[in-house]
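Let's start with one chain on its own, the form predicted on its own, as structure tokens.
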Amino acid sequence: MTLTCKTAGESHGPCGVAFIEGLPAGLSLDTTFINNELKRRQGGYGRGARQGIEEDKVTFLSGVRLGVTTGAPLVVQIVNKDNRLDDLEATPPIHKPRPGHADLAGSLKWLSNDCRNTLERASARETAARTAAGAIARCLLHQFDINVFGFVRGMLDVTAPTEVTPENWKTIRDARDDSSTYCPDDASCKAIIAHIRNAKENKDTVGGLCETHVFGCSPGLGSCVQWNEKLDSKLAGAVMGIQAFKSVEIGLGAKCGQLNGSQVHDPIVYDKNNRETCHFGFTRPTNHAGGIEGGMSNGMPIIVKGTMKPIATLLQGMDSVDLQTGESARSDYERSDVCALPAASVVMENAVGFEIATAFLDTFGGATMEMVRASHDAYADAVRKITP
């Protein structure tokens, strides 16, 4: 069975829940980390009030025991502490759609002039439920030394040049989490911040530019067989999926179209002494694919770019419509953000964790955890003997 995640909630229901199926049984799950990544995606500079009256923590109301997956479908849920959606006055009607927001779209779809019920389900809030099944699913990457990694890179005219690699990425990890903006590089910290107190200032709002780095997967995760069964097709739709995303790309991304080939791709090399390492001994002195070629993993890092894009809700309102009179209005405005990058870092960290567990399972898959195992290992002794 292959690895899938939905979610249901609204922003102001009672509860957020993703709904897992896939996992195979024997799976221990690490509460606190999962509770931690949901913590981390509250914070960070330019949040706004809910992240105070919010404490995101798991609920898991069925497939685990004993903190161990039992194979059964796994149903998490996160209680919204602020649920007041059938109160008028705390959710009243929205009448004025927010340009960039889907509030127009969703009220033509569903026939309504009041974008209630469409921004309560679009919001962001949805992607704490999406953040847990992802950090979920990384408890399984654990298992087999995978490790994902997301960061903040930059904004506006800011761009931090950190670098990252399988030998520094722990150390990096910890000036991410010392940084109220998620940004490593405290240069590129202290603009990032400026430029949300601007926004603020402006009554205006700013997106940027996140970042993930998988380290240790092995060659073949994914195919070439089915355009759908690419690696990176799975995973820029899982990327594109998270609210207020505009852009991704694997590797160089655009930068390829800017280049010869002799320039964009990657020389290969062999060492046999590093046949016992993820790779099997085949490195690049580059990555410029971004650990991915032919839609599979090649054993290379796995680094996965997207752009978000400033949040919808501005305080000073944007030119809309009255969607009762047909008459020109500002647009109306919703409790909100100056700037989610930081929060949207964790989320893309742990989107890419979940499309990363679902190649894995695809491709080593069993009803437990010993075939998983027993499956993988089988894999790498086999594929140790093809090159001498």
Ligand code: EPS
Contents of the next structure:
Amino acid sequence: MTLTCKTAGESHGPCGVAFIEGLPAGLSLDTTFINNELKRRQGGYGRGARQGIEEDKVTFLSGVRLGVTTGAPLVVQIVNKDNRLDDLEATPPIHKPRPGHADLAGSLKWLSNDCRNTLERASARETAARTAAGAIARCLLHQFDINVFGFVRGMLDVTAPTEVTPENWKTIRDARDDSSTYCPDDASCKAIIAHIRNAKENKDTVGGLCETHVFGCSPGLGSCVQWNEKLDSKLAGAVMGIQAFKSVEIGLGAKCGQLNGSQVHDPIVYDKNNRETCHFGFTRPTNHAGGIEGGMSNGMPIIVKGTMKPIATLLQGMDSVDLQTGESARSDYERSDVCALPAASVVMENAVGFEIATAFLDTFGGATMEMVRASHDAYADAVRKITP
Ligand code: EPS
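Form predicted on its own done, so how does the form predicted in complex with the ligand look?
So here's everything in the complex, that chain up top.
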């Protein structure tokens, strides 16, 4: 069974949940790790007042016994403290849609001049459940030494010069964790803070660029045989599915269109002495492909970049229309964040982790962790038999 996840929950409803199917039995879930990912998602410079109210933590409602998966559908819950959906004074109708938000399209789709139902579900509060699902899936990846690492790469004119490698990523992760913007480069972090402050002063908002690296994937995750089995296609869908993301790139991404083939493609090098590693000795001096060729992992680190647009709720409002009168009006304002880019980098890290776990189980799946391990190890033995 393919690993799948659906989420449910309104921003100001009682809770968010993720419904996950396809995890093998016998996987120990590291609740400290999962809750820490939720805590990181709540943080970051630029967040609004809501995160002072919430204290996101997972409760497993099914599929887990004594901290270990049973193979049954897993439902994980994150309780909302700011639960006021049925209080009409506290969640008033919204009828001046915010440009950039789901408000207008959703109200027309669901035939209402009140954007409230749409915005409650479109809200990025949903990303708490998605982050939990990704962190749960990463508990499986950790058993196979596959690590996912995400950070903020830049904003406006700022691009962190940080180079991330399989050798240095843990040190860079420490720098990220010491940074209030989740950007590991100190000078870039300061410049990003200045941009967020400036946006706040101007009653504006700001987005930016997130990046996720995956280390330790063996070749062959994903497939070239069908368009919708390609790992890059799945990663792109997963990242574009995060609220406010407007572009996804793998490796060099859009820059590929500005270079010749000899500048884009990564030469292949073989070193028999590295046959015991995840890439079986096949490495590349460059990694412009971002670890994916023909829709399959190639043994190099997987690199995904995602762009988040500025949040659509502006304190200054924007030109819009009152859906009750048809007259021009400034858009409604709801309490919001000035910038949720650091949080988005955590969501992206975990969304990527979920897709990698899905591809991993599509390749090495089994009902139990023992079966998955046996399949994974048998594949590695088989590759070493057919390589020089
Ligand atoms: C959001 C609006 C804000 C954000 C929210 C996303 O919610 P509220 O109106 O309750 O302050 O805080 O993000 C979260 C609650 C979260 O946990 O990330 C929106 O309109 O998308």
